[in-house]
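Only one chain is given next, in structure tokens, and it is the form predicted alone.
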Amino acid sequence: MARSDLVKALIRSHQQGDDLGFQSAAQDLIQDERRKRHDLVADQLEAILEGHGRQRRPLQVSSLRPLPKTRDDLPLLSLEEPRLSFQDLVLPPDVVDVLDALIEEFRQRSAMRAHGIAPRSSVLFVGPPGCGKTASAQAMAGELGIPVARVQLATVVSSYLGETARNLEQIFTFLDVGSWVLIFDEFDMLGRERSDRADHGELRRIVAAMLQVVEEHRGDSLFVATSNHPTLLDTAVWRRFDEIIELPAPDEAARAAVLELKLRSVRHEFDLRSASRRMEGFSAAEVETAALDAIRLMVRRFDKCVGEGHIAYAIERGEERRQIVNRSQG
């Protein structure tokens, strides 16, 4: 790249407060300075990159550009600081070595499409409620260091004919300045199958420009769509994403990890493995939820430790919850 590129490249993601691309771009410019053999100009910018990374400012999760909006002035996103990393999640070993790749890569992006290669830029997480799709795509964007924009669901359908497909593709217009995170939860509600005989036309054309933004998609950006109910997304839809992981409900070992993580914060004293046996069926959430209520049991009774009684009224409160919940699906 020439350095006058590398100088733009430079300025502008300083200018849409993108510090990854910042980053990328100053250490395109080091690099360049040293195949000059400009060793000491190189080594006094990675200085003053060093000292930028330890006085990083906090994320910018505001936009200069307005956030785009139905035609009644509704927002289409939400924007918000990433929340979780890695670090704070329970996850199998296989996805956490494609997720530690697809980190990677957005990192590399400009090395990698210098060498004509695009990094993958969208995932589709599949699996049953509350086994972590959400909060791996919030992970990402944590270990990444880049804001979060979620899609509502609720204002992106319209009742006006046209007017989804519209508001779909300001979503991804709005992607092209600056890097984010894209979390589109319950996408199977816009990718459903469009040979459902219940279907109609405007399902259909919603369909297709969903498909046709998906596909297009090339930003510095990240899209994460989260489905609950796969069987429901129409065929075409698996083929337009990069990348595509399927998140499982935990077994015994996984929810006793949950649970350890969850109360790292205090002590316990109880046999995490037999709680994780008395929890079979639990999702990764309820798990957490249990280890909380645990946690706030053991507050307002002034206790020192989560013991036996604390995480078996836990328990007890979870499998409750469960029933309400199986009775109202029917």
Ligand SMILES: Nc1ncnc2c1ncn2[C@@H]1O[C@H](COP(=O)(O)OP(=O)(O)OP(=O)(O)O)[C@@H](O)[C@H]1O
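Predicted, not measured: the structure shown is a model, and the values here were computed from it. We call the rigid core whatever largest set of C-alpha positions still superposes within 1.5 Å between the two forms. Positions refer to the first chain, counted from 1. Compared with the form predicted in complex with this ligand:
- Annotation: Cα of Gln44 displaced by at least 2 Å between the two forms, core superposition.
- A movement of the C-alpha atom of Asp28 reaching 2 angstroms or beyond is seen between the two forms when the two forms are aligned on their rigid core.
- Relative to the superposed core, Phe184 undergoes a Cα shift smaller than 2 Å between the two forms.
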Contents of the next structure:
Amino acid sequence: MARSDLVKALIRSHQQGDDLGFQSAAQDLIQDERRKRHDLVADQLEAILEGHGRQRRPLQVSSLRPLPKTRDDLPLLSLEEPRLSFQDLVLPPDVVDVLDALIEEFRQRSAMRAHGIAPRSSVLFVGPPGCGKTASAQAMAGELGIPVARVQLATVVSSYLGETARNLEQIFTFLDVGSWVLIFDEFDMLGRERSDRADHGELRRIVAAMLQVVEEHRGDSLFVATSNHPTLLDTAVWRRFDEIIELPAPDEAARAAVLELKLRSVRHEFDLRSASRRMEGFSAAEVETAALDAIRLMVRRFDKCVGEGHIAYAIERGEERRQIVNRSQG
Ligand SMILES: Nc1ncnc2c1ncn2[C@@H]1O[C@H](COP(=O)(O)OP(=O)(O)OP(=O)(O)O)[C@@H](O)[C@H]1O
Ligand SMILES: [Mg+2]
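What would you give as the form predicted in complex with this ligand, now that the form predicted alone is on the page?
To see the whole picture, the full complex is given below, headed by that same chain.
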């Protein structure tokens, strides 16, 4: 595009309040400057654009372009406004340190690049179910003020053979505009041998292709994969991630902290420590459910605060649920 057209596109999108169009036009302009070897100007424009991104309201996800779909019209992505921050989670201090560093690097990615180094932008979260893998990825988006795009991995790979590359391309073309936290949940799905498919090498090729595409699109989005069966992923896959973060099941102190956090909006008068001890083996998600169950009981009974009776009932319900799950999983 001629330079005058780039400027026109920039102003037009600004006037129309078209945030994505604006980002896209600005990126084109920056690339134009880079092509002309005006690196300083390009860096300055990038820094301004990032500042713009930080102050901006979160994108109205509903007003975005149509979602990328498979040939069968199944959505390959779902988009979410960021709704969590690190304040909503109880995480081990060393994990918080790593996440803080990643967030800061992402914010300063232009400066990093100006020094000739790439910011870390791909993370693999591993750990048992319900310990905050997906929630941490969402909180990263919240901290950065950018939207979340969740890849429907099963849809990406389960459509017709040979369609995977097309599906990935669709996804990345869509995401090329703007900044995202891109979440690949249950990434280990790709490591599983699938007896229903004769093509054993196919999934391995898919993982390689996917990580390749991720690498090519490094820069303005963060890639987060999660897994609670990391042994299913081969070492070559592990190596491709910039960071691997383990989110452990919560210990007694962490369970008490989650309980307190989830009850922050109501008065509560019972011994958190003792309740946490009785929730031995609960995941953070299960502790959260118990807190919500206790609040529900309080409301149903027109009580004014969550007391021992409410939490005891909620823990019992939680135990029953756990037993049902355990029984049904053999
Ligand atoms: N560490 C945590 N601190 C506070 N709340 C948590 C934590 N982990 C999980 N939760 C709560 O539990 C819910 C489920 O957590 P999340 O979806 O992140 O689990 P997950 O590790 O991704 O599990 P899965 O492996 O089943 O996908 C979250 O929405 C969050 O509210
Ligand atoms: Mg998850």
